[in-house]
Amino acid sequence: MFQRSAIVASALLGLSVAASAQAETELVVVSWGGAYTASQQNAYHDPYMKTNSDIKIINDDSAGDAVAKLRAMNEAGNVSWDLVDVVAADAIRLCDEGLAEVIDHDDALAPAPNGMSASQDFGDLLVSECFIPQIVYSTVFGYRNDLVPEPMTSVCDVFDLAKFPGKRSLEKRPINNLEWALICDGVDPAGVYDALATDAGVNRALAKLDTIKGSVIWWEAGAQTPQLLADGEVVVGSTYNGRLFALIEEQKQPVSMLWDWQVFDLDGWIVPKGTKNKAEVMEYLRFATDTQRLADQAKYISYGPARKSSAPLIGKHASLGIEMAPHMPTDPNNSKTTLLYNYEFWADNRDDIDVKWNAWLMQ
């Protein structure tokens, strides 16, 4: 009888651990990988996942491809994906072609301390119905101090091989390449999408890419940049500027910021039209979007919080001690020249220009 029973209680045990296994919920979510998926971990997912312990958070790095793995996802029919951050341009398009779900910001997201709706507190950074912004960061070029004649202060000393000899990594997609192009050439940055409007625009932007194109090294993933200043395959590259942070301040590498003509942009989360999990997805994202936790990833990334009611928030780095406020893109030593992305120009206009870019890449 003592043997029957303990045969039971050990099936019964083992249903239970097997129930407790198919209870988890993982939670695919898509993002840029490196130091911003590390900070968005520490921030989020490893915060959430303690207090969650049904939650599993598996994190993919594929977000560069997100439009177009989206739209392959969607017409299989088989949506694997639960929550994708993208930059802001990405998300209206997203949203416009069905792919991402429409957002109502006051009710699926915390407000503020004080009780501020959310959608005050973000203001006119929510540039979509379907789009959750995280942060404000900015593309910005970091380039070797040890490998350079002199101090680069100009983004068109990236245009000067004769002055700076030497690689450059730039992303491979037309999106701020034409922009820094065509400022370069002599274009009044403040006419630079009314040029890119037209195809003599276009033409001209990879014309003063044509200068360099022997010398660039294509990066697809935000950490390539950062790898390949420290390794010295490039002597000045591309990057996003919480990636060069970590080079520099954590990393101690001889590598040195050129904000000149920084390109402010927008990036946060769209939950994919179609996703299993959307009701775990969506308690996922009242928490990290709350005001604490976007103040909370400033602590180890020099990217802005999207929340109004964050940036009295931020303060020392978690690990370094250092204020983050000074390194943040838009502290006013850092963003004497700035250009902001047109996120509606490139939402209407990216799939034509894409086909220019790609057929020159290919000359």
The other form holds:
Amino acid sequence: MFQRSAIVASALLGLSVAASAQAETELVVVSWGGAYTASQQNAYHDPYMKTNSDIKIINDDSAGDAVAKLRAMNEAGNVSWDLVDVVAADAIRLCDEGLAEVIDHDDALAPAPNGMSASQDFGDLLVSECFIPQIVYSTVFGYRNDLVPEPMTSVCDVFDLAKFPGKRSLEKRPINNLEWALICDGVDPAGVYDALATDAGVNRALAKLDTIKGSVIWWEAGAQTPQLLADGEVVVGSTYNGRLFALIEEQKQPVSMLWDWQVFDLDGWIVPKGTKNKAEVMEYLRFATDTQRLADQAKYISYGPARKSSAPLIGKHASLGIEMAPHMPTDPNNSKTTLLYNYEFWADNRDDIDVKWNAWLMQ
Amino acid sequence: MPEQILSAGRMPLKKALAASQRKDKLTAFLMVAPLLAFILITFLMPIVDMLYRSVDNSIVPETLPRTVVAIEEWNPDTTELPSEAVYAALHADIAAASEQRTHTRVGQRLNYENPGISSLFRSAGRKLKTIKAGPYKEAMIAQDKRWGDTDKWRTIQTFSKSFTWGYFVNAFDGRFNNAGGIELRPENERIYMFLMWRTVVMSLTITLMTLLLGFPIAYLLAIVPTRISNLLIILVLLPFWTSLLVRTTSWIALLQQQGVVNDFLVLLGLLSEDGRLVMMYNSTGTMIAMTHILLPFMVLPLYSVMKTISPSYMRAAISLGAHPWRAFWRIYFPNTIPGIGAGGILVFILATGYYITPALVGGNDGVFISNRIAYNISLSLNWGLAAALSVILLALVMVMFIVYDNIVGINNIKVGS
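Right, and the form predicted in complex with its partner chain of this protein, after the form predicted on its own?
What follows is the whole complex; the chain from before opens it.
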């Protein structure tokens, strides 16, 4: 009898412990891992958890296949993620598929310090009703300044094998490469997408890429180009600007930036449909996407904040102590010639052009 | 009539036996039930689901129920647009679907067949609301001239049924033409059949290379004393336990143009600085890295079979006057065939499904069909096409299996002794 009551007592104790643990809500935040998740941890998660002791943020690094996993979770009826970091093109796709919550930006997000509403502050970066932009990043070239005869200044230098011999690394997908090829083949940059909408335009771009095809190493993961540059395996290659910043400023490799015709893209949050902690997530989002927080993130990684009001607040790198503003893709010196990823065009034509692209690769 | 034999409980013996056997059978079934359920849930159901997805098109008739009925009447061979009734039906369907936000999903689905429909449907969800009353035809075309494109309507009509062969047609590099038939895509859009072919050829080559490399290793393991062979087995298994990514990237460090092997050859003066070999980011790279990664799957079944072959067979053959080579070829080798079969099938099947290694080291002529399946799963969300490609790959592996069964015999396979 005594034994039984002891068991009951310990079971009750266990229940009460479990109950007190339940007061803490765990938010599963999915992001890209590495230095990027670390910058979010420092700028958003840690300050938020300090003031909200009932919230525990758990990082999940599987943003790379978030779209497929979200669909699988949705079909299984068990969405275990609360917030997901995706690129804008995927946010549009998830919104179209009904896998992301529609957000009323002005209602859900904090206004700028000067009172400007969130939708004005983000401006035309709000490319989808489900998407809350965080950063502006760009796909851009870096080159080995010790292996080229003179500094590279134009993206068309990438196509100039006579002046800059050696291998190049390009991303193994049509997006960005076709645009650069057309610009360097003399197409008016404003008319690039009109040209790509036709078969002839795609063929023209591929013909231009044919001139360097034998000297290209194709990459699929963002870390490959920095490694290839560090090994001297390529003289010039495209990747995300934050990766090149780390290569140049943190690892001190003899690499320089070639900002000409960098392609801006956006990365930000979506709230998966079916999350069990929607109220908590929305509260967290209001904090994590305010003007100061977005500016803070730039201390840890060289991606530009998506709010206009954050730009003046960008400071120095947290550990290197260098001014971050000149390393931002949005800095006026770096953004003389830029393209913005054309979401609508690629959402319509990506699969179709991708098949042609792969047929061309295999020739 | 012969007297029935009765059991102790005065029951006919046959019945009693059946009853007790039924109990045994039930117990046996209950014991395997968890495993059976596990296999059903984790293996068979996904395959059935995949088969279903490769032909499922229910999203179109479910989201556009009025349109698919109305458009049946329309003759797609004419250059004439569908009638006002079809436009009115689509207007009503999209209005209803945009409440549920499903119009964009069906737009995505049809966009796989006809680029541009995705944005057409997305903007229609926003804009069609402004058209309050008919006639809809002129109003819709005025809003977006793509509604006046017979090509878009033809796609809607072709894919209006609950089931479609469309994904398989795509997977065989085909498409539906205007006359309702199936034709091959233009040359610059054909990729899948070629990739399928390359996957099989390269997987077979990799299987052959693992056999050539693995056979002597397994033989050595089988003939040396156990003390030494245990040590050697660890050497075989060590890379097996190392992460796949680590092994793949190690090969990059070794074989790239500025890599260790090229540096060494240049240092020795065997290669000039400009003549560095290209061994990475092409099919050679894929072949070398995958042969290394899959080698243990060949060595281990071979070893376990060779271990059971008594050395006295060879001795007997030699003592009867056979040359050692002939003794090996006529006596030892045939005994190892079950191991070769097991290892070969294992390596071949694993090789056809690999996609990380080809993606990293394959460049553009070393990628497999699985890389395209991965693209359709995770990037384009075209799970129907991914399912159709997987079904074809599965069928291909099964055909190879049957061929093997006919030539060598499946009962001959041995993984352990």
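Not measured: the values here are computed from a predicted model. Numbering follows the first chain given and starts at 1.
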{"query": "Motion between the two forms between rigid parts - which of K69, G191, A325, E249 is the hinge", "finding": "A325"}
